[in-house]
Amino acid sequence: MNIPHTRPWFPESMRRDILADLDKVMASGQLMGGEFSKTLERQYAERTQTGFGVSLATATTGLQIALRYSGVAGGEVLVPAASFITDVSAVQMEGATPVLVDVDPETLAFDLEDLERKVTDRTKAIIWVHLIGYIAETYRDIQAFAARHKLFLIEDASHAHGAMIDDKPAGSLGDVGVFSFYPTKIMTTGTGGMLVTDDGALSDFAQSLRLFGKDLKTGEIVHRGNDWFMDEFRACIGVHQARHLDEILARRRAAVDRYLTLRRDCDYLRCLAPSASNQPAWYQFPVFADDGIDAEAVRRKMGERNIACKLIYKPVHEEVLFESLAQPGLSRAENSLNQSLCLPLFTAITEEEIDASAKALMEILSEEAGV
């Protein structure tokens, strides 16, 4: 048995419907800004309970647009040290300085005390990452911090399609939310992104920047934009994936529930523990090995059994490009990420695959612990 870490979900009926609609796109001759782009934008605005959705080429594009709109150039942006590289590179590309903040291992979001330590009079915005599709139980504290310091709050919800907390969806908790449709994500268009917001001026700005900076009424170039739009082919795929998002989430959550049942008696692991009102999207399912366990060796041994197991990400400042951002005081982010063990999780994963993955992990952990 060879069990991958992830696999996109395109059941036969969905493929059939997509192919029929792709034929309509080609026959129409309208390859951008058409029916499917508008439908996908409406789907995401409705799901996130926001006023506007803007489809884009990538989620990184969405981050750049949000950062530029908020005027961060020359200032600082607070970013969790446990995040993806584009949360840092987007800040740098928009002329600001990323300031890494340690994380709380229980939430995978900001360590609130470190967040307070890192804010300065140069701070302009916050990128708040819902890592692995998990919204922090401390979300109100993060919102209050942003409001108190008058900071623009950007949700990187790339992992959090359909995640909810207290009946509030990811993407609705800040000034703007950004989602990713990258091939590995919960739902995919191959590649692409979505920006959602209640701010009509930001929506207009995003629509302008995604099409070379054109004024939406006159067509004149008024901003330094790019070809950052999503074409109709990808939007068509996205519409069909979004129609099945509730089923996708239900399947992923059921898989995580089974994993949690199977690892209940293990003494060497910690799992996230969402409250009853917190519904993660579970882009990944990480467990965290105790400090005495060599997590890298566990991941390697899982691979030797043909079962994918990876860490969430490397800490951003351990990537070669961003080593200059390394600093004392990021140890909780480092430990959480380096001790993470992400088990196979995808929409069509079978009970047999879940059981085999959990069994292999328990056996390898026992070996590493010398039991």
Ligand SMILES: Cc1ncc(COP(=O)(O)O)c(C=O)c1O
Second form
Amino acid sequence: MNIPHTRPWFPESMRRDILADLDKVMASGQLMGGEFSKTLERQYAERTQTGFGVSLATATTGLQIALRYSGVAGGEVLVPAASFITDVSAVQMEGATPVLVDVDPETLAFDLEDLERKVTDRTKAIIWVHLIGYIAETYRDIQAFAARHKLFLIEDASHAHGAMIDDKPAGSLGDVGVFSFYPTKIMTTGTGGMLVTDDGALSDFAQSLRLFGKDLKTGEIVHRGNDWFMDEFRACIGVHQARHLDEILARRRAAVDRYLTLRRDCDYLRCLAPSASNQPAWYQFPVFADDGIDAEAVRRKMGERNIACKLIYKPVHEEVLFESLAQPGLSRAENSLNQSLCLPLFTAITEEEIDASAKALMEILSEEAGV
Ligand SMILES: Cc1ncc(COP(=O)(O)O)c(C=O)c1O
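Counterpart to the form predicted on its own, namely the form predicted in complex with the named molecule:
Everything in the complex follows now, all chains and molecules, and the chain you saw is the first one.
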């Protein structure tokens, strides 16, 4: 058995429906801004209970648009040290300074005390990452912090399609949310992104920036823009994937429930423990090895058994390009990420694959713990 870390989900009936609709796109001759883009944007606005959805080339372009709109250039942006590289590079590309904040290992989101410590009179915005599709139970504190300091709150919901907390969807908790449709994500368009917001002016700005900076009414160039559009082909694939998002989430949640049952008696691990009203999207299912365990060796030994096991991400400041952002006081992010063991998780994972992955992990952990 060779069990990958992730695999996109295109069941046969979905593939048939997509092919029929791609044919319609080609016949229509309208390759951008057509019915499929509009439908995908509506699907995301409805799901996130926001006023506007703007389909984009990637989530990173959504981050750049949100950052530029909020006027961060010359200022500082708070970013969790447990985030994706473009959460940092987008800030730099928009002319601002990323300030890394430590994370709370129970939620993988901001450590609230460090957040307070890092805010200065130059801070303009916050990128709040729902890492692995988990919305922090402390979300109200994060919202209150942003409001208290008058900071623009950007949700990076790239992992959090359909995640909910207290009946509130990811993407509706800040001033703007961005989702990624990269191949590994909960749903995919090949690659692509979506920005959601209640702010009509931001929606207009995003629509202008994705089309070379054109004014939507006059067609004049009013911003330094780019081609950040999602074309109709990808939007068509997205519409079909989004129609099945509830099924995708149900399958992933069932897989995680099974993993949680199987690891019940293991003493060397910690798992996230969502409250009853927290429904993660489970982009990944990480468990966290105790400090005494060599997590890198565990991941390697899983690989030797042909079972993929990865860390969530390296801490951003351990990437060569961002080493200058390293500083004392990010140890909880470093420890959470470096001790993370992400088990295989994808929409069509079978019970046999889950059982084999969990069994291999338990055996290797016992070896590493020397029992
Ligand atoms: C948390 C997070 N944010 C942003 C991105 C970037 O997404 P995209 O490739 O759509 O720009 C990723 C991609 O993996 C991600 O994991």
